[in-house]
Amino acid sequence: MFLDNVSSDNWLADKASLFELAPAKINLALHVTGQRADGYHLLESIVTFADTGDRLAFSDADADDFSVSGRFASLLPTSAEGRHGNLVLKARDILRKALEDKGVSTTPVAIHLEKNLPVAAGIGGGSADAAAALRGLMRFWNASLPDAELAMLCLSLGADVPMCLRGEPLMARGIGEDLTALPGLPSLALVLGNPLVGVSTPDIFRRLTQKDNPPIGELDSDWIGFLRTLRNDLEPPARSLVREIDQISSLIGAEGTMLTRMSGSGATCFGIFPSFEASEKAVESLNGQKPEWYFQAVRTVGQG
């Protein structure tokens, strides 16, 4: 679980009573192993989470309120309405209904989202924000739900929300609901890079020609060596759709990575570096080459 108790935003510092970090989700590997009759794709993915991301703040209010700030705030919907409504608000509403159905009182709440991560970027985004909203609101309302009920609620918001709620190294299977902790996965020093080109996950899956790829198989304690034998099956179709993925992957790889790969459905790519200092140095170089793009040095959760 990620908690964040300090913010540079005056609104957060002055009015909020609690905070939650919505950490970036990184798919270190993602294998598409089949497709269900209802159209959902079956996946196996090794997932971890960064020490940076969006931030949510919660405060008492006379009526529900929602506000957004941050580099990517202008790209977000600020209503829960419709299929593409804001997932923070959807999470608030669905959790409130579940609690009130049990007779639990839920007071009005003002939620502020500091949007630091690129949108439609393959690193959690709205799913991470929804999960952070659920964690924060359960604390704010001093309430809880049985694990099974909470898991179903998460899945109703999106296939990535259950893993984002956990926020720990995981093996995700099925459509994202079958989660196994990976306590042996080490903390990694990464550079995240995104050309700030939004990617539609449905478009990527529509371009996927092979949908019964080999699974990940048995894990190996030599994590870097093992990860090199794996892949992201969504990367080839994403590269065909967004040409900048080739460029950003090459730029990150040229900085001396041990492994470079795309996360999720893109367009964010990551490079694994031998140290956090090396990743910070790489970001300085990359920002000099492409100052209009997004680059961030991060550490992931895990051993060490």
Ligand code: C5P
The other form holds:
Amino acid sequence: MFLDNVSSDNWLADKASLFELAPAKINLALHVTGQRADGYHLLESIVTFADTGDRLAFSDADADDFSVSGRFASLLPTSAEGRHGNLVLKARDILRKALEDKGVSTTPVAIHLEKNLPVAAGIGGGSADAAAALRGLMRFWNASLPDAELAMLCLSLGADVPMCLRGEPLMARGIGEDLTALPGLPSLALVLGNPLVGVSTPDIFRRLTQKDNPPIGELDSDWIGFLRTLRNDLEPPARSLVREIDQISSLIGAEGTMLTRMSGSGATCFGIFPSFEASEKAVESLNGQKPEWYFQAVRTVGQG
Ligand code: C5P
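Alternative state: the form predicted in complex with the named molecule, after the form predicted on its own:
Let's see the whole complex now, leading with the same chain.
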């Protein structure tokens, strides 16, 4: 079933028994420090999560079902099949198999995804949805997996899924699976902006010429000052591929950010603002200038 232009709030309230947020993931810094023999790149990334994102709802059903609503619903595949199959369904199937292999039975489930985040945007998207599906289904089926097995299962869905499962400020290393909590990272007021040009992550990595960049190094408690010294190494190749990144980054920066960067492999850029009120005002102004693009004020999880 595919629902577009449906008031998902009503749908969710009427039918669902359990909800899960799939928060936008933001790479505050992303250094590419090497490449593995299998082609995956080694990273060091300071990652945090927004207080908004996609929403998933789970309810009892006679047979498995999947429906989608929200601004970006029409851009999603609705089957699990193939390399570009829907990650929510892949997550459901892989978790069910892992549980059934252990003799844990699972019931049919209707999953509804409210797709509020732009797709192929560098802010988690599919990975956040997959992680939220895993969290939600474990609650729905009242089941769990050992941490190490769950981590492997996440990684098999994508390099960003383990971090999205945690949903807290993190330092990510390896290809993104080696995670350390950053409990000192403060809650930040951000504006997310995306020109609604989808970016293919493998394309951006392929365009990267310098792969052995300096690591992030010692953390500093002056977070904004520290982040200013860091980079997103995927930003130059993404800017060369998607011209709108220059423009959206300048527009956000002109609203009075303390720092402006790109997240992940783009094209979403973010600005850090001194207050949430300032980020809301910036979004109003940006929507006036580029009504066809995506702008969202968010608070990130973290201290304060
Ligand atoms: O793991 P995921 O499917 O999200 O990654 C998409 C693609 O991005 C990979 O197939 C790979 O080409 C590239 N990638 C990479 N190094 C990473 C993560 C992703 O080269 N650490």
